[in-house]
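Okay, so here's just one chain, in structure tokens, the form predicted on its own.
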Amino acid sequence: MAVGIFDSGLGGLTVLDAVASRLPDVDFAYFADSAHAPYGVRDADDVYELTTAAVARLFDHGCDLVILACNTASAAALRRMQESWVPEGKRVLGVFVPLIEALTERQWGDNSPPREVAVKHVALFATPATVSSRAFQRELAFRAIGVDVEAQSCGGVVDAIEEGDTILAEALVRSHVDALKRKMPHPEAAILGCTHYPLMQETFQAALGPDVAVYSQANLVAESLADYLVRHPGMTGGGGPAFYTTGHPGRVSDRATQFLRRRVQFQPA
């Protein structure tokens, strides 16, 4: 069976590209809920219902393990899913924990008490739903103390990226960084808390300045998944790569091809 990769739209393709490169012998099934994107402006119950419906589709397609390559879904739905919804024999993982472990320099699976870390001032750029959930701060508190997190809700960036409007996306990023700096003038690190944002990483870095360490998720998730699969080898098997969408397959395929710079063919979910 394949490993499922889920996102509300196409941002999760940044994660798919990284994990497929890191794990070339693993097959992946990607599900884009394009008909309901973006999730970042929806309330938590709505995100939960949409996420569980999409993950159930991936289970139906033979995926025993699904990565929520969507920070909004990871923030608003993952814990609730893991506590009361995920069927026996299935696993659903998010994208926050690998990022936080990299930021706090903790090894995967380190469950020791929270401790002080080198970075004290962290900027978080994320969708409105992720910011309002405070999921990043909650997960960080399990691993670190004394870290000041200033969150900036980045409205409009995902829409601009999905529409292929790079000029608007870059302008919005610069505006949101300016707004963040008015609240936290000197961040030491910045978290790109949306899988779309790595496509704008150079713009974020330029606006923040060279002294700010910018963390995005794709490669970190790939390393964590590789470690997870070593410990759970039965979670993968044979099967071919596949792409599914709730949107218009032709339009989504064209946009995904622009994202990955290789032809991608989506089929109806």
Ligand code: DGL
Contents of the next structure:
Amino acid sequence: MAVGIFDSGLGGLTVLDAVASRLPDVDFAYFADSAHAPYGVRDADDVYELTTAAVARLFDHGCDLVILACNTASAAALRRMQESWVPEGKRVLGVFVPLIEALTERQWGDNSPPREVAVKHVALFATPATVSSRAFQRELAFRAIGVDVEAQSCGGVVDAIEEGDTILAEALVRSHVDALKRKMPHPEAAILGCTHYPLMQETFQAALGPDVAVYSQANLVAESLADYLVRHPGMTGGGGPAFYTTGHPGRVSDRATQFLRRRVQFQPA
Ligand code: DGL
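I have the form predicted on its own already, so could you send the form predicted in complex with D-glutamic acid (DGL)?
So here's everything in the complex, that chain up top.
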């Protein structure tokens, strides 16, 4: 069974790239729900329905383990899925916790009480749905005290990336960083809390300045998945790599190829 990687669209490819190079012997099946992207402007019920439908398709394709490489789905749907939907023998994991463990200097599974950490002023860039869920602040509060988080909802960025409009995406990133800086002039760290945003990482870093440490999830999730698979060796197997989309396979393949700078061929989900 391949390990499933799910996103509303192209953003999860940033995670796929990192996990595939960290775990070259594992096959991955990628699912882009392009017909319904962006998720970030939808309500929690809608995100839950779409995410469960997509993950069910990955289970049908033989995946036992699926990573929600989508913060919006991780924030709005994951807990509900884990509590009442995931079938026996299957697993669904999100992308939030590895990032927060890195920010709060914790090892996996360290459940000790929250404590003071080095960073005090953190900028969070995410979709409107992720920002309004406050899931990031909730997970952070379990692990750290005294951290001031200023969240900036980055409307329009995911749509521009999905459309392949890099110029618009860059302009939007700069204006969202300006808006954040008006609320928090000197963040020490910035979280790219949407898997689409690493595709614009250079623009975020340039707009934030060299003194701001930019955290993006791909490598953190790759490390955390490698660790998980050591503890759960039965969750992988053959199956071969595959790319599925609910959108137009030709168009999605072209955009993915543009962003990853290697040929990627999607097929209908
Ligand atoms: N890449 C997603 C995330 O991490 C999805 C964004 C969207 O569809 O709005 O939140």
